[in-house]
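The form predicted alone is given below as one chain in structure tokens.
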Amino acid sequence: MLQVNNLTFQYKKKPVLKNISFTVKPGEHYSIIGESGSGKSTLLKLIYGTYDLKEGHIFWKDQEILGPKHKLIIGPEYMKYVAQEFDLMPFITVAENIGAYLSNFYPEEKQARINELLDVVELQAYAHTKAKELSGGQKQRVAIAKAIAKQPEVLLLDEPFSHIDNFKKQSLRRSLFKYLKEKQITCIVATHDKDDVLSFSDHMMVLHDTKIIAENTPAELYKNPENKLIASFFDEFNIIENYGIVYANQLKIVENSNLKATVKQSYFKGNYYLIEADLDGNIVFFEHDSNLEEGLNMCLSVLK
């Protein structure tokens, strides 16, 4: 398994984490999440052993992960990362970019494999388009499929959707996953979006200020959020006296309350209207089918 082992690292004088421990296990989706300058992406690239380590130690299996002091080539030859910039040849086509480490010794199992990863990336009908003529979203495909393309034991992923607009982003998402989860490749994401996590992510970590603030399956840390910042992420929440913390869903209208409310303003949502409503001088939002007019007064009650 991957091994983390109190790890504390800083850019000159300024400490950018902590004392992290982790373990993330053969084949399993550990995700990190947490807001910009957190670390997140830091904590990949030194498990990627782009930096040297003064405190701490990072394992895979029995075989410890260096730092370019230790290593002429940065990177295990098992562990691949995939960056917020791609690193593509621009002067040449998607599949040469993608089987640009494959062996040419066997070409027909070359192409076979070039057209799998094609598939998984939703890529097909761009295999002969260079790499200059894509869009930022299409690069960051293709630097994905590049990265797996000799199957590495471990895939790092640092905002691997960010640059892909929701037209593919949801299909891409449950295609990449269950091919990572079906060749039993670890992967670690790094990210802020809830929806490349929530379904997909055996584990999650919350980094806050230079440490983990909370580590547990992504349903534990929805439905147990220990804070607001844990809350923010999943979705919209309340702080509500007597009941703490309380999601945008799980507050409804009943027909009579302790909690009295006022409509302030709606918001279409599609399949439902977030609420935004004044509830004794506080604003809280709540989830609705229909339309509220301004000034409705109504009693909720919270579902936990």
The other form holds:
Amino acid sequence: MLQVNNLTFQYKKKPVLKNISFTVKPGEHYSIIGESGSGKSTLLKLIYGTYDLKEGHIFWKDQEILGPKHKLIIGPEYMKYVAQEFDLMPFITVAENIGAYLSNFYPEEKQARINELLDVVELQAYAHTKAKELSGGQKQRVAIAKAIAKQPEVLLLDEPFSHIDNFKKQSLRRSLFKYLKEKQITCIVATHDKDDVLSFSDHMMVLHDTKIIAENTPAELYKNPENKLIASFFDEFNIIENYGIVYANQLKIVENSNLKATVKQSYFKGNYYLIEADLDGNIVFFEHDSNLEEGLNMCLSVLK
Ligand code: ADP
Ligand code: MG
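Form predicted alone already given; the form predicted together with adenosine-5'-diphosphate follows:
The next block holds the full complex; its first chain is the one shown before.
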């Protein structure tokens, strides 16, 4: 398994990560979440061996992952890293980019493998397009395909779908994560998108202020968010006296209760409306199946 022991790291004076320890089992899908600047990318880069460590150790199975002082080429051979700012060779085609790490010794196998990877990232139609002619999202998909071409044991993905539009994102996510599970590729994903995590991650951690402030399964953290930061990652929520953190979908209109609120605004959300209301001078949000007029008075109840 991947073992991160007591990692502390800083670029300059200010520490970015302090005493970070966690483990990821082989074949596991593990997510790192946190606000922008919380150190997600730094942690992935450290796992890849991009920087030398002054404090702490990282192991994959029984091998220590070492930084550039100890290694000529950055990155262990069993690991691939797709950076937030991925880079491709611009003047060769998508298929050639994806096959860049594959041996030319078995041309038929190489072509079959490239086709399989084009399917995973849904880029068959662009096989012969030059990388420089692709959109940001398409380039990101090529970078992912290239990283899994030689089937790494561990794949590090930094915000893997950040450049990909909503039309493609859902199906691509399912296709990629299913592929990685089938091949038992250990996958560590840095993200700020709950949809990358909820349906796919076995475990997740929350980075905040240089530390891991929570680590558990997505279901556990969703059901019992320990603080506002964790709740805000998952959904719209409220803090309600005597109840604590209450998601908008846990607050419902009832005949009578002592939570008396007045509608301020309704937001159409597709299969529901998000209602903004005034509850004793505080703004609360709840989900409702129809539009509600501003000024409407009603009673709310917490259904946890
Ligand atoms: P995230 O990926 O969660 O947005 P990063 O790991 O990119 O966060 O950054 C964490 C902190 O480290 C930020 O304060 C950022 O400004 C700083 N940082 C990131 N890369 C460098 C670098 N190469 N040199 C100096 N500071 C950096
Ligand atoms: Mg980042």
